[in-house]
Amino acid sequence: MSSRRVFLLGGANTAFIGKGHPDFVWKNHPDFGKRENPTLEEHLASAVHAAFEVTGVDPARVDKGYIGNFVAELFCQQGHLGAALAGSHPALAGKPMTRVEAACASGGLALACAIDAIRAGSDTVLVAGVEVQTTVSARDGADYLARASHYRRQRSIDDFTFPALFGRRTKAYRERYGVSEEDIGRAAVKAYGNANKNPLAHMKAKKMDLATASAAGDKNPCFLNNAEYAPYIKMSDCSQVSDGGSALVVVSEAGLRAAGKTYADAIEITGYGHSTASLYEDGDLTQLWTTRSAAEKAYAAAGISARDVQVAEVHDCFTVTELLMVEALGFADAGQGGALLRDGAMDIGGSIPVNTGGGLVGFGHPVGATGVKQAIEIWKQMKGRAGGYQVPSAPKVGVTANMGGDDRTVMVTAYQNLE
């Protein structure tokens, strides 16, 4: 592996949007008729000028990009992003710029291209990723989303795949382990409450309590067709249908130095591990082996442990993934995700903060952009610019985990504060 270090500078994302969302325009909204959504288009350029604005990276340093994206010819009608990330800033044009799919953790693994792109030569690196996915009904975007499985032997679980396999591994979870529905829901208690202090965050104006979350009912109704999982998914154990899009700069030292900026302005990428299983097996629904495989490669990389961490920014696409994922992590055993829950360590004040901007479930889960957000939010905490938010004391360690799929592709990266 190449002895050149990599730096992230910071980064911007947009206010990511969709239903439940204040600013977010649909038939009920009083603006309704009057004013559209952000395209795909505007919430890219937002995100990539406010990247260069934030790092104050000059755009014409910028050698190459990468842009995480999933399904964007089936929700917005339009491939070929690569030119549309060189076309959101004039000073791109001409640059290489290269589009990533990996379902969601499309934007990890733009992030993967460019950390290794600045180990093979590059000083300065653009990453992105962006998606917009409230332009077709919820049962239409169920099915793009099923993508992302083995759509000939998955698609039929349910008109919503991928909450039916994922009320799949809670209830084998549950059934394992002995994990109460309150155990699980107070992931979204905590997601909720996260984003109701984050400003970007798609849930921020929604309220969420323990009773809510730990029991259907009207106001939070099972929702699957499938009646053998359809006890184990609440509308609140799901992250957002959201829109959205982030940015971010990587640089060498070269690069650091000609942004005019010094180690403690950056956070360095100490490492990373990128693991992928196949699309065809399913294994074991307790345990999230690929997670586990790719944070072995980035600790080792990294040289720590999971004990080393001090924040975490984890794929909580349904809140038992939340659970699985601190497991697979090793910040707890096997089934004691929820017990690190109980005993508040994942909050904001806790010992091994998690999601601390409301995750996925939270914050929402543009698809492409969410691998990118996770990377921006360990850089505000370890530099103390998360607002409400933060941390009380600043990170000196910390990690993100994008997952692609059902536990199929998962990027994990390692990251360290410097002064």
Contents of the next structure:
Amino acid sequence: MSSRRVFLLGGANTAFIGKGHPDFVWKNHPDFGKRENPTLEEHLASAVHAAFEVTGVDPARVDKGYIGNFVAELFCQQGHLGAALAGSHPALAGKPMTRVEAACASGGLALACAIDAIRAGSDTVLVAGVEVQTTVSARDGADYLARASHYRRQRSIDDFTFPALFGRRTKAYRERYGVSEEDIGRAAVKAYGNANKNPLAHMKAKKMDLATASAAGDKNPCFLNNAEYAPYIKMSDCSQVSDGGSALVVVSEAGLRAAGKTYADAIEITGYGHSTASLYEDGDLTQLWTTRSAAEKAYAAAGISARDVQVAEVHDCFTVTELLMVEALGFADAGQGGALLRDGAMDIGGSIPVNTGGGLVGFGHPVGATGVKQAIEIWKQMKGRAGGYQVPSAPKVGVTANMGGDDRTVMVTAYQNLE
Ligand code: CAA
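Would you generate the structure of this protein in the form predicted together with acetoacetyl-coenzyme A (CAA), following the form predicted on its own above?
Below, the chain from earlier opens the complete complex, with every other chain and molecule after it.
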């Protein structure tokens, strides 16, 4: 492996918006017919321009770029997003840009490509992620998102394929470990509570209390048709159908100097682990083995253990996934993720703060942007830029875990703060 060091200079997210966000225009909104929601192109350009502004990097210095996106062809009738990235800023025209697709891990793998590029000799690499999903109903969108499962075999589990696949996991997990609905509901309460402190979050204005998150009701229904899994997934257990974009800049030592920056301006990416399981098989429903494998690789590459991690962004596509993630990352034993949450350890002021900006449930989940956003969130926490959701002491070691499909593709990345 190359000894070239990789630094994350920072980046920016657009607001993540969709149904439930005060600015999102839909038929009952007072602005309906007066203005449109931002397009895919606009989210991408906003994130890229903001990333250059925040980092102070001259876009002319960018050697290459990667963009994470899952299914813009379906939601927006737009493919060929490498060229869209080249069009997102005038100074990028002509540079090599590549689109990366790995379902909901598209953003994480765009970052992996950038890390590899720096190690291979590039000095300044742009990473972006974008998804716009509100162009169709949630039900039609669920069919598009189902392409991240093994469509031929799994699509028929429910119209809402992914909520059903994770309803299946919730059932298996609760039965195996005797976990209550309230234990899982706490993940939604934390997600919305953190989002309420985050001006960019999809659910910044929506409150969630434990009673609502722990029992189905008129305003928080179980919405699956699959009778076996329906009781295990309520609206509040789901990540949001969000639109948004994220972009960041990674650099080598030379790239850092060329940008006029020092170590104190950056965080170091000390290692990553990328694991992929067969799309054609389902593993153990009560554990995320692919995430565990990716975490082991990332920890070994970074020379750390789970005990060293002081802040984490994990892929909570559903509430149960957050518990499964913290177990797979080694922060809790199998079946004990709920206890970690109940004890407050995963809160902003806790011993291992997780998803401080609201995660996929609260901040939102514009699929291709999510993995990029996670890295930006760790950079923000380490550099004291997280505003109302800043952890009290700047963390030294952090991780992100970005998952595609039902634990099929996972990218875990380790970061170290530099002073
Ligand atoms: N009572 C009873 N049923 C109700 C209801 C109520 N009050 N309100 C809604 N419903 C039912 C209805 O059946 C409705 O569908 P129809 O309107 O088509 O009949 C259904 O619930 C959905 O209702 P809405 O369309 O009004 O819901 P919404 O727009 O607010 O969306 C959501 C809510 C369905 C939970 C949506 O947020 C969602 O699908 N979230 C999950 C997104 C997802 O799966 N993302 C991918 C995660 S997986 C991952 O990350 C890995 C990967 O690689 C893909």
